[in-house]
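Next up: just one chain, as structure tokens, the form predicted alone.
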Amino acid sequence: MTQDTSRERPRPDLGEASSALVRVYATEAEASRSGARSFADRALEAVAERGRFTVALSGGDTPRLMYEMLATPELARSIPWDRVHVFWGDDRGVAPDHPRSNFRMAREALLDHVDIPAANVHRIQGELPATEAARLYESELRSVFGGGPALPRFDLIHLGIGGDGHTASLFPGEPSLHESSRWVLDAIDRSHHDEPRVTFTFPVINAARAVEVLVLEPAKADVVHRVLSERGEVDVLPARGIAPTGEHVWLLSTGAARRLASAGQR
């Protein structure tokens, strides 16, 4: 196996429920490989301890390489896919075969190449009106995790961030940032033609046993620095609302972390 060449640094105290561990990798491929290996390790641990592994995937282009690595024989054959339940933290209001579908990207990069039962793949029905899709997805979560008041506790939630600091489909200035009871909401991406979205809320995200945030793009170095190094409101930088009760890890390429390094946070 390739040596882990990451550098680790604790996030400055932000007064949140948990302090993030920031891991910086020399290349985008190394950061993606670390995410893939973490997925595999956490899957084995969860199945051994609880009989299944529940994971929520992120979308966009950033995690594609990580998913492709998970589909390689080296990692895929080590994962008990029949015990894996895959969800999505958010998706766009599009059909499952649409080029902008987060489900489609994960299916093409990963799910089509592993032996996971169709019943274990829990997609957001983006082809439906967003309000209806959100209602049905929350019902799906309750059917898998139990219908009581307790929040679903995912073994792992993958996230990314946008250039505006959003995560999942929790956007700056939106009331969804302060939702305390609903598990899933419909949302609007006002930066992309008012595109409808469906998204987990922060209570679901922060109930996870582990949250990993993968950021590879050098163009996001400024927003990474703002989220991890400055004090600011969740309304302005939604990713600052990530504060899981479990592990909180950021996987960064050196390009995405360059502002952190320049600030001397090694």
The other form holds:
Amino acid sequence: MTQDTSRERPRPDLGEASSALVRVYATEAEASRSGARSFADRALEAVAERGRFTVALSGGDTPRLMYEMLATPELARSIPWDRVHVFWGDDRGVAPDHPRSNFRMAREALLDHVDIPAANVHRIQGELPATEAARLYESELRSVFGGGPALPRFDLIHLGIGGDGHTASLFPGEPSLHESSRWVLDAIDRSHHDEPRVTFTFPVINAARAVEVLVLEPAKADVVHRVLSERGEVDVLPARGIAPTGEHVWLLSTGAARRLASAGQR
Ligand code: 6PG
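Having seen the form predicted alone, the form predicted together with 6-phosphogluconic acid (6PG):
To see the whole picture, the full complex is given below, headed by that same chain.
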């Protein structure tokens, strides 16, 4: 049994609705394990209360270990995968078997190892032009969450952040940061050869019952500090737009938290 070495650190400066709890773990593995355990706990709670668990996964490299831990029998066997609906907060404009596909990474690390029905895996069709993929993905959201005007309310949305403060595929200076009605937009990662992207917008992210942000790399300590501790515009630091009315938790390794005042474990 791994002792939870985290310490919680409320963030009142962003106001009640968006104050984040910051949990700092001694190692990247412990932070990842906490994310995996939280996924399992939230899945059981959601299925018990609402009959299903809706979750949006993050991409990039950071969550791979967390997904691999979630796929271990210790955690996976406790989850009713036939009641779980998996989406992605964003993906790259690539084919599903491309090395940069967030869908491929999650499939390899997690989905191929659990009994989740194919119909419950709702990937972004990155092989299509991004505007069409965004339209189709929003339609799929509506088919699962109901086609009404109410925003989809995910039980859990997992996010990461980039060194420039982006989250999902919401990048600095982009109009998508201020989208207030569309649920899904096409985007461009100008820092990576203008790679096409498809992304949730902040209304969807912030409607979630819980948002968890996992940051492991020590190289991100400065951006973590700027997002969590300084005032600043979402245009400069998009991750400052994460302000869910539900739970808002940051899972950090010691390295990623080293610039936060009074960071540390119990
Ligand atoms: C993506 C992600 C993105 C990611 C950050 C961090 O498609 O890249 O959704 O928002 O979370 O870029 O990526 P790393 O974990 O690879 O640093």
